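This document starts with one chain, in the form predicted alone, laid out as structure tokens.
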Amino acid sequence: MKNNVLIIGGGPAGMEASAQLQRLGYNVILIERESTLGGHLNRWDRLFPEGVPASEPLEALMKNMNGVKCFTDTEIQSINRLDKSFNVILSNGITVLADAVLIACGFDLFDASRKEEYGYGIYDHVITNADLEAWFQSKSDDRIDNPKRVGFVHCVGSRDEKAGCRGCSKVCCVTAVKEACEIKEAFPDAQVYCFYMDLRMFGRHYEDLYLKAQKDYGVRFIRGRVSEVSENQDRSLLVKAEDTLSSKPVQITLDLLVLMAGMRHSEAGRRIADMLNLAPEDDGFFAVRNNLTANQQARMPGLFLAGAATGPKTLPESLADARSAAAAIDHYLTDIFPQTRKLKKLVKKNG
């Protein structure tokens, strides 16, 4: 008899973990609250640092999921820990008895309208990184009309005590640089500015992209937090900041301002945590059993975590996390269920 593994969240981490566990012989049930799998990957145009279309890794993930039972437009109604399993009731009326549960609920983007000083939702030509990615896909947004001066504001909702998030969202810097280059490709005559606190270009080829943005695209980087955005009579934007490298105030008139909204914990994940009486970390993401040696395991037996459920991650990190979580689940189920051990020994014996 195969063990049931329930995976909550059909983004990249949930999809990758599903495929891995399916190959290991488990009966995998994947649930996703949206109508399609892929999560935020569906809403991104190209990926840093090489500019690969987001559709390519998404297609590869879908191809590997043969045999995985998926329920879309489905949420968790209730989840309870039993002796060695979980009783889970889904919004479609189905009840699942799962021997292990993997939470891969991803992240939510920070609501940029909370930073009123930047004018999102107030001024027409203030948009977010997600809005810009949607335009890259569709080329349809009345707010983006041949801009001649474009600004990017890093760390919107991240590294911000007032916004309730002291942590770094990890991917905002490189995403801003990527999008700045793409804006220059779309509007070659535009002047592009990036307002940053610190550039955290930690990944392979990220620094190359940053240098390319300056050398090949002429993007100007200004170290300093934007203090105020206002709208002129012609509906252009007046941006006030301080260039901390020159210790001088800066005022720039822009046609478009892009706010790099950071990663926050998933509200859907928070609801699941509440059902299981799991206390989150201070940043709202799921707490793990051990940050060094067991960061795919929750603080409850049989409950596992992957991807941005535990904090901001890049796509490669989320996929690697999912593979590690699948291995951890396999190890757990092999240890706890005698029939699983016997089945694996039999498969190994028979080659």
The other form holds:
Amino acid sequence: MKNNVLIIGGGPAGMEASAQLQRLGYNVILIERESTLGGHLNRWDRLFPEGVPASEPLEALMKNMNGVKCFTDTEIQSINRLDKSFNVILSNGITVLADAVLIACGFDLFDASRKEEYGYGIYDHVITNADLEAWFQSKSDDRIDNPKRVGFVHCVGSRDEKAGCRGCSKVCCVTAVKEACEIKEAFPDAQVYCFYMDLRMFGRHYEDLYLKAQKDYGVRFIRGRVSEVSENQDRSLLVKAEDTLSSKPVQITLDLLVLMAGMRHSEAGRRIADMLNLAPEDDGFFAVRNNLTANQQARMPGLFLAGAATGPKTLPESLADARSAAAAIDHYLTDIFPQTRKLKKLVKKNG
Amino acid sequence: MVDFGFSLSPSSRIDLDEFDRKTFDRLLALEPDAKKCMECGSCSAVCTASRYTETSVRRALHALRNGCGAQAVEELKGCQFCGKCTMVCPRGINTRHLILSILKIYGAL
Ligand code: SF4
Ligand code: SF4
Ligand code: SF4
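For comparison with the form predicted alone, kindly provide the form predicted in complex with its partner chain.
Shown next: the complete complex, the earlier chain at its head.
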């Protein structure tokens, strides 16, 4: 008998884990709320740090989905932990008895309109990182009208206890630098400014991108959090911050302001956690069994986690996390179900 | 003029709308590496002159990025051209050469 594994969430982490578990011989069922697989990756144009089109990793992930049972436009109606398995009722009426469940629900983007002082949804030329990616894809957005002066605001809804998020969202620094370079490519005459508190260029090749932004694109990095934005009569924006490196207030008029909205926990994921009586960690993301050594295990036997369900991650980090989760699930099922163990031994003997 | 017994202090705010891009671009054409400065402060920390005068390559570059040429020149007045700052700059900027160019373009030489 093949074990059933249910994967909740069809973003990169869910897709990668599905493919791995399918190859290991399990019966994989993947459910996704939206009508297509890919999650947030669908909404990216090009990816940091090298500018690879987002469609490339998406296609690579799609290719390995053969044999996985995918239900799109589907959510969890109820989920119960039984003795050794989970009884799950899906919104399409199907009931699944799963021996292991992987939650790969990803993250929600911070709602930038909650930082009212930045005027998202109020002023004409304030957009978010996600809006800008959409524009790179479609080249149509009335708010982007041949701007000559463009600013990026780092840490919007991150590192901000008042906005309900003390933590760093990890990917928005490098995203801002990537998008700043792309804006320069789209509008070579534009002056581009990044307002940052710390530049977190932790990943491989990220520092190269930062250097390129300075050297080849002349992006000006201003160390200081934007404190307020107001709109002038001509719809341009007056932006104020402190230039903390010279301890002086700084102001500038801009034609476009891009807010780097951060990563918050997934509300859909939270609903599932509530059904299972699982308390989140302080940051709102799923609690793991051990933050150093058991990152893919939830605090319930048979329940596993991958990707941004456990906090902000880059794409390669999410994929690596998904592979680890697949291995952890394989170990768990082999340990718990004697027939799975026997089957594995048999396969090994007969080569 | 009537003496009211007080005076207005000039604004210390940096207004980037007033930035003199032409002069700055002239400097960058001569010293493209200046764009690479990440304001780490290594240059200022080793500077022999900074112990006794207000000398700082980092502050000078920063002033230029804010469009304050006169202040940049002021920050470099005490420079002895010893070249120590060039030796430590992690971004490999020839700061000594850069100082000379700044002084030339911003009118002190
Ligand atoms: S990655 Fe950068 S922009 Fe994003 S929250 Fe962290 S410090 Fe702020
Ligand atoms: S060259 Fe000038 S600025 Fe550099 S360390 Fe020597 S005195 Fe200081
Ligand atoms: S040492 Fe180099 S990078 Fe650091 S502040 Fe000085 S000029 Fe800039």
